[in-house]
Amino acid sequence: MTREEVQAKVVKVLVDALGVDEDEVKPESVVRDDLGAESIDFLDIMFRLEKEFGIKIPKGEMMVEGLATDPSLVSNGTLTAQGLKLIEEKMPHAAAELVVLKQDPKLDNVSKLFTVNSITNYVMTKLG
């Protein structure tokens, strides 16, 4: 399967999944930000990811989890250098995204770590 037609795939589960138009979805697109998705969206545009390309998604492995509870990790609401790099580490499909993230490491924009991008690159790794 092409990079773009994972895409449009991609492109469709988030229409679908988040009621938005089709041309609203860019690849540059932040699934929260732009696209309106809150935090139970999330589990579902795994699942219909899963559904859609036959693919399983372990927990913590599309998106890194417990940052916010692990004090090494976050610090008065902010990225550690450790954080940073093991969002890096558990992340590469996300290294594009990760820029921002360096340059503003605030917990809050871990969520603009996810565009119809670095979800294409996921997808694309698990597919192999």
Second form
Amino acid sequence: MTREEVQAKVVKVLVDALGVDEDEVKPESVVRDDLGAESIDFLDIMFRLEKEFGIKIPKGEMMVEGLATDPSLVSNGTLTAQGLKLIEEKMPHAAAELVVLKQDPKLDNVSKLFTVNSITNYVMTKLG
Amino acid sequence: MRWIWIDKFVHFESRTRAVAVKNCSLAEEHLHDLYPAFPIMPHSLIIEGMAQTAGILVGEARGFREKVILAKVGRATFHRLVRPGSTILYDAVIEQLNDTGASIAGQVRFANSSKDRTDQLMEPGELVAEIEIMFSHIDQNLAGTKFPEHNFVFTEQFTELLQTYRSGLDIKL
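Having seen the form predicted alone, could you now give me the structure of the form predicted together with its partner chain?
Full complex below, order starting with the chain above.
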């Protein structure tokens, strides 16, 4: 499957999960900020990706979990150097988004890693 | 008050599918609340009935250890109104189930009556609604938020009620 085909299916998943119009969904769209996803929608999106592509998404693989509860990773609401390093290691599919996050590494901005582009990258790695 | 919107299970396949029955009676106050001169089963409570059917199916899959919370109604399409005297079937199928939650494809149908069958409630009839819902195992939430240890979803009262479903079913509660 080509990247374009994967991205088209990712867009379909987001349209179905979030009730947005297809033309609203751009490669750089941030799922939370631009498409209005709430926290529970991320679970819905993962279920739909698994079904659409026939893949399994292990817990914490597409998005690092538990950052907020580990003081070595987040201090005063901001990611520590260790936290950023962990994201860099665990989420290579979001390398481009991480560059932006590093400019303002607040915990609340971690969801900006979740874009159409990074989801497509992730699925591409899963499909081999 | 008991917030129970199904009457009994007529089919239960662990981790796979459950079918529950709801008899809608004019004696139930909620039928009169939406349109006073035209009693119907409110759509919101039909969704709740599906959520209870599916929620028990999802809960049983993990031995009722998880706190199974209705997280999202992805889609609910209604084709028919349910009037007093009707019996409806909630048919819930698990599409996906993992550590963090489950997604369900549900159908609601009228139960056909048949003079020749003793298990007439098992006969699915006309389609009433199609409902997609999702559940979260909230202790496994992505944000890592902690909740009380006590399982406030499957309470003692609720599990006691579930015992009544055991007769005729091959499930362990």
